[in-house]
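For reference, the chain that follows is the form predicted alone, supplied as C-alpha cells.
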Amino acid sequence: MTVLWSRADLEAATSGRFPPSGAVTIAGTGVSIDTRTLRPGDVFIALIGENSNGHAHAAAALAAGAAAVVAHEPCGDDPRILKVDDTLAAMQGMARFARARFAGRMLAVTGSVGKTSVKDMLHAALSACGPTHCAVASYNNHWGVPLTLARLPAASAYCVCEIGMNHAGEIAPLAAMVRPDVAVVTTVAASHLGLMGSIDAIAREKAELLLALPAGGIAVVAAGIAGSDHFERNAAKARATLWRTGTTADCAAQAGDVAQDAQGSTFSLTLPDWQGVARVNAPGRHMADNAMLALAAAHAAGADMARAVAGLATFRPGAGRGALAKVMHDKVALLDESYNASPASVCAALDLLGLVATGRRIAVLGDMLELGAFARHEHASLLPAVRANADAVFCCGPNMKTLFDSLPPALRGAWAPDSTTLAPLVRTALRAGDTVMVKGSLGSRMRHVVAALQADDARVGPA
C-alpha cells in the first residue's frame, strides 16, 4: 500500500511535532477524520466540529490501528501523536503539501447543481485513462476539500477536486488551495438564493474559481450559463482559455444528435481535435449535459479519448442523485433523487420522472432550503413542471405546501409537515407499476421516504 505521510512529511506539511523522546516511524497510507471509518494505517486528524471533539477519539484511533493522531489538544504521550497549533489549519497544511508535490492534472468542478454527478463522471472517464483521485462523496467545503487533497497520492495522474458554497468569499480561498488545471462549472442556478440574494451574486462567487486556473489553463463552462460576464472577465484575468459546451456553433465543446432513453443518452460531440459518440447511462438531458462538461474536460486534460469515452459509459447515478430501483417487492420503481434539492435540479428530476416512467408517475417533494425571501415563489415556480411530469404529488414542509395548494385536485395526494409523517402515506398510496420519484434539500431528510419505499415489509418511517 502507498505510504502518504511520513513522520517527517507531516512535520514539514503541519508545522507539528512529534514528541521527540521514543521516535516511532510514521507511514500513514491514508487520512481519516472520523473513528468509525478509519482503516489501520490513516493519520487522524482531531477535528472539532459543532457537535463533536475528535480529541476525545484520539486513543479509540489508536487503538484502531492509526499510523498518527495529528491534534492540537492534551491526548497523551504516545509517540505516535503530532502536537500542532490547530488541526483544521494542519489539515490544510497537508493540503498544500500534497498538492504542491503532485505533478499529474487537477481538475476542480463547483456549480449550482451538477457538480457531484460531473466530479463522478470524470472519475469514470479518468480512471480509464489512468491513476485518478477524486473525493469519495460531496466533500466540498472548508474541510472536504483539504481532506480530499492530504489523502492524494503523489503518483496520480489525475485528481478531481468538487468545491461548493452557500456564501460569498468561500470560493476564493478553496480554489487557492486545489490550484486547478481545468475548472469545470457545471450551472448557476437558484441554489443558496437566500444567503446570496440575487443570480449574479451567485454567478459571480462561482467565476472565482477561474482566477485560480494558470495562464494557459481552461475553463469549462455550459454555453448560456447566467452571469456569463463574470467567467468571461475573470478567464481574461486568468489568461486562460475558456470553452463553453452547448449545441451552437460557437461552442468549442459543441454537442449534437442527442438520443434520449429510459436507461441514458447517446451523444455526439465535437472538441477541438477531437470528435466522437459518446454514451452515457444515466437518462435525462441534464445528465447528458453533465457528460458534455465532463468529457471536455477530460480532453482539455489531456486525457485519451477512446479511453475516456469507454469510462464515462461505466458511470451510474448514486443513491440519492438519479439511481433507478425496484422497490415494495419489484412493484414500483424508485427514482432517488432525495440527497439534495433546488429549483432546478427539481425540475430536471420531474422531466426525468417524465421520461423514465411507464405507469402512474408520482412525485414526492420536500422543501428547497436556503432560498430566504424567495422561498415561496420558488416552490410555486415548479407548478408548470409538476403538472407535466406528475400524476399524483405529495409534498412536506411548510414552503411545499405553497405548492401543494396550487395543485389541481386531481394531482393532490398528501401533504405533511415532514417526511416522517409523510413516508406512510406515500407508501400506503402507491400500487404496482408506479414509479415514485422522491426529492427534496437535505435538511428535509427525504431519506426516510427511501427508506419506508426500500424496507422489505410493511413497515414505514426512516429507518
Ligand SMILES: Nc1ncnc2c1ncn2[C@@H]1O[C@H](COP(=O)(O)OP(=O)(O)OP(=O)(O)O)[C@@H](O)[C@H]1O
Given for the second form:
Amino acid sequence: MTVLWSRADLEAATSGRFPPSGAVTIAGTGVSIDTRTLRPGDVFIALIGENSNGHAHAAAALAAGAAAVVAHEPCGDDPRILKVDDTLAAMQGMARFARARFAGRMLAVTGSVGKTSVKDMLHAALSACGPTHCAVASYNNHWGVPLTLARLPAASAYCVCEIGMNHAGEIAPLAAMVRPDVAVVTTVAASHLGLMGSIDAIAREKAELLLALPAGGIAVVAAGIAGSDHFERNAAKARATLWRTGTTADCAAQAGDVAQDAQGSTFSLTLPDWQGVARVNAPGRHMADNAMLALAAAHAAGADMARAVAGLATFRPGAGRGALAKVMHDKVALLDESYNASPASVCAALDLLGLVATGRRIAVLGDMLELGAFARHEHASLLPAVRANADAVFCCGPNMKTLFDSLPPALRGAWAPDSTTLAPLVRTALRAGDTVMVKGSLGSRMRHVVAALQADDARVGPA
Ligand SMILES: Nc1ncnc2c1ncn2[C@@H]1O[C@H](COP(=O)(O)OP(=O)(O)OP(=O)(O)O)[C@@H](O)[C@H]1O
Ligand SMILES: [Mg+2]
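Now that we've seen the form predicted alone, could you pull up the form predicted in complex with this ligand?
Let's see the whole complex now, leading with the same chain.
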C-alpha cells in the first residue's frame, strides 16, 4: 500500500515531534479519528469531541496497529506517539500539507441541499476518468474537511470535498484550506435559516467559496439561484469564470430535452467545447439539476466527458435520499427520504412522490428543524406542494401540526406528536399499490417510520 504519511512529513505538517529515542519507521497508509473504524497502518488523531476524548483511545489505537498516534495529552511513551500542541490544529496542518503536495484537480461543493448528492455524482463521474479521492458521507465541517484532505493520496487525479455550514463565517476558513480549482454551489435555500437570518445571508456565505478560487478557476452555479449577485461579484473578485447550469440559452452549461421517468432523467447538455446526452439514474428534477452541476464541474476540471457521462450513470441515490424499495411483502413502494429535511428538499421529495407513484400517493412528514422564527411559515408554505403530489398526509411533530391543520379534511391521514407514535398509524393505513414517501429532519427520527414499514420484510431490495 502506498505510504500517505512518513515520519518526516507528519512532523513537518504538524510541527510535532516523535520521541527522539528509539526511532521507529512510520509509514501511515490512512488517517483515522475513531478506533472503532481504524485500520492497521492508519495514523490515529486523538481529537477532543463534545462528549469524547480521543486520547482515552490512544492505547487501543496502538494495539490495533496504528502507524502513529497524534496527541497533545500524555498517552505513554510509545515511540509511535507524535506530540503536538493541539490535535485539531495538527489535523488542519496535515490537511494543508496534503493539499500543497497534491497536483491533481481540486473540486469543492457547497449549497443548502444537494452537496452530498453532487459530490457522490462527481465521484461516480470522475472515478471513470482517473483516481478520485472523495469526502466520506457528509464530512463537510471543521473536522470533516481537514480529515478528507489529510487522507488525500498525492497521486490522485481528482479530489472532491464537501463544504457545509450552520453559522456565518464557517465557509471561508474551510475554502482556504481546500483551495479548489472548481467550486460548485448547488442551491441557496432555507436550511439553517433560524441561525442565518435570511436567504441573502445564506447566499453571501456560500459565495465565500468562490473567493478561494485561483485566477482562471471555474465556479459552477445553478441558474436561478437565490442571491445571484453574490456569486457574480465574488467570481469577478477572484478573476474566476462563472458557469451557470440550467435550461436557458444564457447558461454556459445548457441542458435541453430533460426527460424524466420513475428511474431517473435523460438530458442533452451543451458545455463550452463539449456537447452530448447524459443519464442520471436517480429520479426527480432536483437530481437532474444536480447531475448537470456535476457534469459541468467534471468538464471544468478537465475530465474526459465520454467517460464522465458513463461514470455518472453508475450513481444511485443514497440511503434516506430518495432510494426506492418495495416493503410490506412487496405490496407498497417506499421512497425513503428520511435522512434530513429542509423546505427545498421536502418540496423536491413531494415532486418525486408525484413522479414515481402509480397508485395512491402517501406523504409522511416530520418536523423540519433549525428554522427558528421562520418555522411556522416554512411548514405552512409546503401546502401547495402537498396538495399537488399527495392523496393522504401523515404528520408528526409540533411544527407539522400547522401544516396538518391547514390540509383539506380529505387529505388528512393522522397527526402524532412523534415518529414512534405515528409509525403504526401509517402502517395500518397503507394498502397494496400505495407509494409512501417518508421525510423529516434527522432530529425528527423519521427512520422509525421507515423501520416500521420494513419490519417484516425478509428481503428489502430495489423496487
Ligand atoms: N438540488 C436539490 N434541490 C432540492 N432538494 C435536493 C437537491 N439535491 C438533493 N436534495 C434532497 O435534499 C436532501 C439532502 O441531500 P444531500 O444529502 O445531497 O444534501 P446535503 O447538502 O449534502 O445535506 P447535508 O447538509 O445534510 O450534508 C435529500 O433528501 C435530497 O433528496
Ligand atoms: Mg451532505
